[in-house]
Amino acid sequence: MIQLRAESLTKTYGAKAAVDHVSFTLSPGIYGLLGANGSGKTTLMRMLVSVLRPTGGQIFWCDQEISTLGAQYRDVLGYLPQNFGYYKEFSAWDFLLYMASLKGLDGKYAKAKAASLLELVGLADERKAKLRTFSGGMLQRAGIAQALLNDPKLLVLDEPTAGLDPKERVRFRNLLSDIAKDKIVLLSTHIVSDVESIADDIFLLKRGKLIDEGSVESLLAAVMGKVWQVTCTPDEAEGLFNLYAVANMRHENGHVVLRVLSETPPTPDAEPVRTPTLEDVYLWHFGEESGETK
C-alpha cells in the first residue's frame, strides 16, 4: 500500500519554526490540514512535495526518503499551490499541454487525459478561451486540473478552494471524493467546510505544530460541552466578544444570540449546545490568534 510518513519534520528561519518537529503517516484516503493563516500549512506542504528542503527530520514515500528517490517521486505528485504560475495568453488547452510537457508525459496521452480532465473540472467549453480571460474560480479549476495530469498517487492542494463560489466549491468537493479511491489527497485550508464533509482525517496545525489530529468525529467529541448559547443585551454581548470566542452571533426580539466557546458556562444562564460543528473546534484552537480567549 501507498505511503506518505513524516518523522519530526521542521523549518526553521533564523530563531524562528515556521514547522516544528511535525510528524504524522497517511495511507490512501483524503486528509484536511486546519490552521489559521501563518500556522505553517504552506511550508509544510512546499516541503512534503520537495519544493523546500526540511531544516530537521525526515519525509518518506513508501518507506523511501524523498531526496533519494528525484524524478520517481515528480512521477508520482500532483501538487497545486496556492499562486500557481501560468501565462495568461495560453489558453486552458494550451496550458495542460504544456504542463504534460513539463512533466515528461507522452504526447498523445496528455491529449487525451487533457480533454478529460478538461471536462472533469468544468472547462470544456472553455478549452480554446485565454487564461487571461478566466475569473477566478476558473483558473483553480485549471489549477487542479494540472495537478491530475500525471495521475498521481499523491495529491497536494493548498488552498484549493480560493476564490471558488459555493457551487464550485461542492463540485470541487465531490471531484475529491471521487478520485480519492486510490491516493493520498492532503488539503490545506482554513476554510472548515471544504473539509468537514469529505476528509477521512483533519490534522490541526498552530504556530508550526500538530497540535491534534483524528476523524471529524473525534474533534467535535474534544469541544463537547465547551460550547454554549447564551442570549444578552447588545452591552453584554460586547462584553463577551471581549473575553470569549464567539461563533456566532444573531438578533432577536431586541436581544443578541451568541454561541460562546468557553470550558465553563460563560453566564449563569448559558445553554449547553448539544452538536458542535467543525467550525467550533477551529475557533477553540485558533480563536485567540484574531484577538479572542477562551
Second form
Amino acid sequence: MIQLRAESLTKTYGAKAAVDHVSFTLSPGIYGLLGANGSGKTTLMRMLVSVLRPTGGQIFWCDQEISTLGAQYRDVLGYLPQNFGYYKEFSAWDFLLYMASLKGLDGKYAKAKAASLLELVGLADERKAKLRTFSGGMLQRAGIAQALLNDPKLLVLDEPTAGLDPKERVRFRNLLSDIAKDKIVLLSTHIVSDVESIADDIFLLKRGKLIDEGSVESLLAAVMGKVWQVTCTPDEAEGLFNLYAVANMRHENGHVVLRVLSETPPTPDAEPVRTPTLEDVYLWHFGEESGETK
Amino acid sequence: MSALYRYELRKLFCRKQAVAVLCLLLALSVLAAIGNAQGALFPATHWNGYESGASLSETEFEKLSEKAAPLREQQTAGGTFSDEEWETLSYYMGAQEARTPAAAGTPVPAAETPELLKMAETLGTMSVEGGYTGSAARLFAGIPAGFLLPALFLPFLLSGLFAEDARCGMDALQFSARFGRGRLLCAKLLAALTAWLPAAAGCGAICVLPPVLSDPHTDWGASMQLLYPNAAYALTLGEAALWLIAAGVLLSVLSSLFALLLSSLCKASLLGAAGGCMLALYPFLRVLPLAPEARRALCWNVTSLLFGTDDSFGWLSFFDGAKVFGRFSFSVPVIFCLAGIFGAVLLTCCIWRFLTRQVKG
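Starting from the form predicted on its own, produce the coordinates for the form predicted in complex with the partner chain.
First the chain shown before, then all remaining chains and molecules of the complex.
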C-alpha cells in the first residue's frame, strides 16, 4: 500500500521557521490541511512535491526518501499550486498537452487523457479557448485537470477551491471524492466547509507547527463543551467580542445572539451548543490569527 | 522531448515582445546592409574639397595624382610640404586608403616624412599587387554591425525563457513534473538555439554578403595588412573575416547567455535583456572618459581587439623601409579564451540555477 511519511519536516527562512518539525503519515484517503494564512501550508506542500528543499527532516514515499527517488517520485505526483500561473496564449487543450509532455506522457495517451479530463471538469466545450479568456473558476478547473493527467497516486492541492463559486465548489468536492479512491489526496484550505464533508483526516497547522490532527469527529469532540450561545444586549456583545472568539452573531428581537468559544461559560446564562462545527474548531485554534480574540 | 521543445519554441514566439524584436532586428539588418553596401550600390563620382568647396571628377583626380608623383619623389629625400603640396598629397594618399595624419597645412616632421611616404608608396604597390578592393573594407565594417544587432536584440527575445515561467507562477508546476528539470532545460536551451541561430545567421548574412557579392574579384588571399597596416597578425583577408565572424558569434552567444542568467536570477525578463544589451554594447564602446591605459583595458572595438588596428589597443608597429610589422599588446587567443571561459561560466550558472532552483512557499 502506498504511504507518504514526513519526519520532523522543517523549513526556516533566517530565524523564522515557516514549517517547524512537522511529522505525519498518510495512507490512501483525503486529508485536509487547515490553517490561517501564513501558517506554513504552502511551504509544507511545496516540500512535499519536491520543489522546495526542507531545512531539516525527511519525506518518505513508500519508505524511500523522495530525493533519492527523484523523477520516479515526481511521476506519481499530481500538484495544483496556489495561484498557479498559465500561458495566456495557450488554450486549455494546449495547456494540458504541455503539462502532459512535462509529465512524460505518450502523445496519444496524453490526448485521450486530456480530452476525458476536460470533460470531467466541464471544460470540454472551451477546450480551444485561450486561457486568458477563462474565469478564475475555469482556470482552477483546468489546473485540477492538469494535476490528474498522470493518474497520480499522490495528489497535492493547494487552496484548490479559491476562486470557485459555491456550485463549482460542490462540484469539485464530488469530483475529488470520486477520484480519491486509491490515492493520497492532501488538500490545503482555510475554507472549512471544503474539507468538512470529504476529508478523512484533518491536520491543523499553526505558525508552522502541527497542533492537532484527526478525523472531523475527533476534532469536533475536542471543542465539545467549549461552544456557547449567548443572548445579550448590543453593549454586552461588544464586551464579549473583545474577550472571546465569536463564531457567529445574529440580531433577534432587539437582542444579539452570539456563538462564543470559551473553556468556561462566558456569561452566567450562556447555553452550551451541543453540535459544534468544524468552523468552531477552526476558530478555537486560529481565532487570534483570524483577527478574533480568545 | 520533441513535444516539450515545440511548446518552448511556441512560448518563445507567442510573446509580443519577441515578434517586435524580430521585426526590428530584420528592419535594422536591412538598413545596416544598405548602409554597408551603399559604396557599391551608389558609387560617388566626385572628390570634394571640404575647405575650398572645390569638386574633382575621377579624371581630374587622376591628373592630380600624376602631379603628386614627383612631389613624393622629391620629398622622399627629406624636407617639408607646403600647404598646397600637402593638400595634393593627402588627396592622393586618401585615395590609396593610407592611414596618415591628414590635416592640410600641418608640417610633417622632417624625420618622419620619408618613412611615411615610403610606407604609403609600399602600400600603394601592395594594394595593386594584392588585389585590394573597397569591398573588403566594407566587409570589415559590416561584420561587427552584423553581429552587434543580434547581440543587442536576441537578449530581448530569449530573456523570457526562464523568467516568464517564474513570473507567472508556472515554475512550481514544472518542477514538480517528471521532466520538469533536466529535459525541460534541454528543451528550453534548444528552443533558444533555434531562435538564435537563424537570427544571428540572417543578420550576419545580410551585412556580410552584399559587399562580398558586389565585388567577386576581391582577393581574399591578400594580406590583411593591406587594409589594416598595423594589423598584428599575418592573416589573409579571408582568415581575418572568419576570425571576425567567430568573434561576432561569440559576442552574440555571450550576451544571450548573460540575459538568460540575469533574467532568471531577477525573475524579470526586461532587466535580463537590458543586461545582455549592455554586455553586447561594451565591445563597441570607443569613447570613455578614462586615462588611455584604462581605456585600453576597458574599452575596445571588436576589429581592433582582434587585429590591433586601433591605437586604443596599444598596438606596436614598425616599418623596416619595405614592410610594416605590427605587434598586438597581448595575444588574440587570450581574448577568445577569456570570452570562452566567461561563456562557459554563464552557461553553467544558467544550468545550475535551473536544476537547483527552489520555489519558495
